[in-house]
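Encoded as structure tokens, the following chain is the form predicted on its own, with no partner shown.
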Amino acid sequence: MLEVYGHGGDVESAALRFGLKPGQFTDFSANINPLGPPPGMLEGLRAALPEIIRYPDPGHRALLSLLAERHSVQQAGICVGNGAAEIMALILLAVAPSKVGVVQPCFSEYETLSRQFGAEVHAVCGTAELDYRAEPEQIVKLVASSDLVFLGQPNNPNGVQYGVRQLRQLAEAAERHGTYFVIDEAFIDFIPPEQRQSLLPELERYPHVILVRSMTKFYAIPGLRLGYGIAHPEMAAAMRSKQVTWSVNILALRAGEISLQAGEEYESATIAAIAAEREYLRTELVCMGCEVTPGEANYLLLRLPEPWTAGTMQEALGRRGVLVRSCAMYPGLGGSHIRVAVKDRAANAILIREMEQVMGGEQG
């Protein structure tokens, strides 16, 4: 298993395992925009390099202003962090829950962070028949018995959304029970705006709902770490009160500002490219005998045909310089599940070619 630290994108561990240099891999284990950063990003960061001699703005004011304008919310209701993972940590610190609920299979940090901060973790599990969604009634019961519940939207690793009506049902349950309902929207920007299922436009109705967003995936800046939470102003203030001063560095802040000023052309091109390439990958993978979950994000969850397992496929592809994410360790999934990122056509063609070759030959 390559996920030594529990996540994909670990090319350093892969380099040690397979004897290649980190830059020699085609990495499908991390879900990053294949178009790369927005135009002007590298030039803007180079221009900002002289600013590293001073501290970053601890109030994140320029970025907050742009985010508030983008989402039509108050600046007081936004908390900027060092990646979405820090936002989740700040939520847990602010709420201090004793019991946390998670909807599996899901992003491992929900459980990992919760246990790190001393909470008991309880779960409900999605089913294959629902594309690994859980029944809303199950989640309502989880909300009723928890202090805080995490839900991926679209969920990782299966890439599916819950409908707005279902989200409202869960948010209303959270309000009735005084439970904080954390909706992780880290990948929602990859979905066309008219197809996004989000409570953002009606967030004022639900003081216990917190939205988590990432800027590292869509804008292809994972090495800089940048994310934010949108919540009731009192909750956002509680989160900020737990934050280490200057946790977001000056280049990350500048990258966020450049990203939000990138314009509709970059965003539309990304969404169109992901939709086209996701369908290309899905079609080719099905032809190879894989069962593919019909996700909407920039990755696909698939179950390999027998006798392949996540481990044997990861090993065979890794030796060929291609990395995929094993999902064998996700509760609710099986030993033959892997996740692959949606990349550009040239990279996607490499994945299909290499998988066809290893599946047509010896596993070793």
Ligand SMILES: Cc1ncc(COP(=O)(O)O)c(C=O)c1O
The other form holds:
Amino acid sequence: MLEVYGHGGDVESAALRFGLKPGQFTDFSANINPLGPPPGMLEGLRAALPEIIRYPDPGHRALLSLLAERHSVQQAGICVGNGAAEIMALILLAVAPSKVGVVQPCFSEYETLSRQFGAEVHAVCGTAELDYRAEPEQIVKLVASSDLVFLGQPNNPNGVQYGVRQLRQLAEAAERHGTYFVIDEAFIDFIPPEQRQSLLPELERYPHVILVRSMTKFYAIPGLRLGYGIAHPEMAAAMRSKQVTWSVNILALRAGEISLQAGEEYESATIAAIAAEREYLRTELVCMGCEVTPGEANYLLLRLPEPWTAGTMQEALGRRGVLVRSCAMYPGLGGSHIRVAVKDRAANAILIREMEQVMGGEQG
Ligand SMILES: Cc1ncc(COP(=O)(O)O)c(C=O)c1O
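Can you now output the form predicted in complex with this ligand? The one shown was the form predicted on its own.
Everything in the complex follows now, all chains and molecules, and the chain you saw is the first one.
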């Protein structure tokens, strides 16, 4: 298993395992925009390099102003962090929940961070019939019996959304029970705006709802780390009060500003490319006998045909320089689930070719 730290994208572990250099892999185990960062990013960061002799703005003011404008929310309701991961930690520090609820299968940090901060974690589980969504009534019960609930939207690893009416039902339950409802929208930017199911436009109605956004995936800057939370101003202030000053570095702030000013063309080109390439991958994978969950994000969850397991496929592909994410450790999934990122056509064709070859019995 390559997920020694619990996540995909670990090319260092893969390099040790398969004897290649980290940069030599075609990595489908992390879900990063295949178009790369927006135009002007590298030049902008190069130009910003001399600024590293100064402290970053502890108030993140330039980025906050752009985010507030983009989402039509007040700056006081936004908290900028060192990746969506830090935002989740700040939420847990601000709320200090005793009982956290998660909807499995899901991003493992919901549970890991909650335990790190001393909470007890309980879960409800999605079903194959609902593409690994849980029944909304079950999540309502989870909300009623927790201090805080995490939900991925779209969820990782299955890539599916809950409808906005279901989210409303959950948010209303959260308000009734005084439970914080954290909706992780780390991948929502990859979905066409008209198909996004989000409570963002009606957030004022739900003071217990906190939206988590990542800029590392869509803008292809996971190494720089940048994310933010959108919440009631009191909640956002509570999160900021728990943050280590300067945790967001000056280059990450600059990268965020460049990203938000990059223009609509890059964003719509990304969304179009992901939709087309996801369909290509889905069709090819189904032809190979894989069961593909109809995800809407820039990754696909699939069940391999027998006798393949996540472990044997990851190993066979890894030896050929191709990395996929084993999902064998996700509660609620079986040992033959893997997740693959949607990349550009050249890379996706490599995945399909290599999978066909290993499944056809050809050795690398
Ligand atoms: C569902 C989900 N949320 C959040 C994150 C963390 O995002 P960031 O890189 O912004 O910390 C990840 C990273 O893989 C993720 O899969």
